[in-house]
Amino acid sequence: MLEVELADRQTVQYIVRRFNLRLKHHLGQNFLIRPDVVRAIAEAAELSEGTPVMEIGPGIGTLTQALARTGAEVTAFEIDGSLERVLSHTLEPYGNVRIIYEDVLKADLPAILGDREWHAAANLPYYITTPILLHLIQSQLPISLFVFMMQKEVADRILAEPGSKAYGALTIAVQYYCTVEKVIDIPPSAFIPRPAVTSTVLKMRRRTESAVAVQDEKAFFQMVKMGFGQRRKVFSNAMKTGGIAPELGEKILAAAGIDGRRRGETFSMEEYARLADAWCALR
């Protein structure tokens, strides 16, 4: 196939119709129409000649095709079997661009990655979008940048601050291993098809220390599942339905010297810090 602008309307429609497509709903599949959008992508994942970089849901190759023209070596991830007969034909320009038809969750990836630095960029299908994102940021794969489209909804819980309606347990595990900034919001009318939301570009990078110094990580997001598993719930009420006995509640409290009487989705990652600390000197 000679080079074509895969991010253009009438070039993804011709695809659709030519493979005889049948969209796939469960998996998230809306491919991209705006050749400038693909190229913000590319762009803000920060990649150059032969920078190793993993995309997750290629589709039909919108993104993949802005990411392989910047000469990075692409690895893509692509569930969806009976895409190969397409991508096949609308990456073949692309010696730099490897498909691996398997379920990013459940493939080998310390063996395909290897010990290179990479990044990773990706139109994240919306129904797996917090699954994939956490299941990467928290393993030690080496993953310095990420740049993924997401839901705007997820994406402005991942940007919330302490108290505000969208803070929450996802907030604190994104802003914990990585430094957030937003790139772009994208309309529904960038698809095809539409899907009924906005969508939002965030560039996520990876810190090389967490961003709060804690004894015990998993004491930490222990004490944070407590405060918003039920956000309604006063601190103390909510560590006592976390199992945490009323008197040792109130001694952690004290060490930590936070007000019990607080909800949880007041409290800022370093208050959490301070409660887990406490809570691991004193059991």
Contents of the next structure:
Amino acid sequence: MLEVELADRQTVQYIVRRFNLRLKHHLGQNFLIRPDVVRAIAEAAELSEGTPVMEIGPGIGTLTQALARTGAEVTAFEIDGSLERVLSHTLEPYGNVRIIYEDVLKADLPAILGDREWHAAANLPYYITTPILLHLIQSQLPISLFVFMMQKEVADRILAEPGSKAYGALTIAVQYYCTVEKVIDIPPSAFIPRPAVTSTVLKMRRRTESAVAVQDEKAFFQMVKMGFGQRRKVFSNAMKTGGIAPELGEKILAAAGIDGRRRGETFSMEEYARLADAWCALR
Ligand code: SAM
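Next up, the form predicted in complex with S-adenosylmethionine (SAM), please; the one we just looked at was the form predicted on its own.
Let's see the whole complex now, leading with the same chain.
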């Protein structure tokens, strides 16, 4: 296939007809049809000649093309093997693209990525956004920058401030490891087929050190889980439900200087860190 703009309504419609594709809703197959959007994602991904970049879900190659045009070395993971007959045509002009037909959650990423520093870019499949995001961010994989499109509602949760409705365990899970910035909101009209919701592209840069210093990450995330497990409960009760005896709970709160009548959803990341460190010191 000649080098045509793939992220374009007519082109995507033509490819769907030409290959007689049945788009798989259960795999989140919504393809981008706006060249400015794929370019914005590629630009946010800070790619240049030879940068190793992984993509999740190339689909028919719309975003992959924009990534490849920067000269970056693209490795894309696509779960749907039936797209191979499409991608071998649409991405034919690009010698710097390799597609691995595997579920990104099951792929042996440490072996595939090796020890070079990677960037990641994707229009994520929405049915599995959070598991993919957490899998990549919480792992020790050498990925320093993530530029991901997701449902706006999920992006809002990641960007949320303490005390807001959207603030939760996901906010802390991502912000603990990464700085986060919004790149752009995208309307449903930018895709074929149209999703039901607005989308957002976030740029997440892995921190060299976690956002807060904690003695024990496991204890920190357990505290966070207690705080958001039952949002309506005051934190002293949430700790009880989480298996911390009331006397110990009182000591932890006192040592951390936190009022147990507050709800966990009002605590900043620093306050969770103080609680976790007090717990470690007292148990
Ligand atoms: N990148 C294309 C675009 O922007 O037009 C397609 C994005 S589409 C929202 C998501 C893609 O992810 C689909 O091609 C789907 O088959 C693929 N996908 C879904 N689950 C996956 C998984 N677990 N691992 C790898 N790819 C997956």
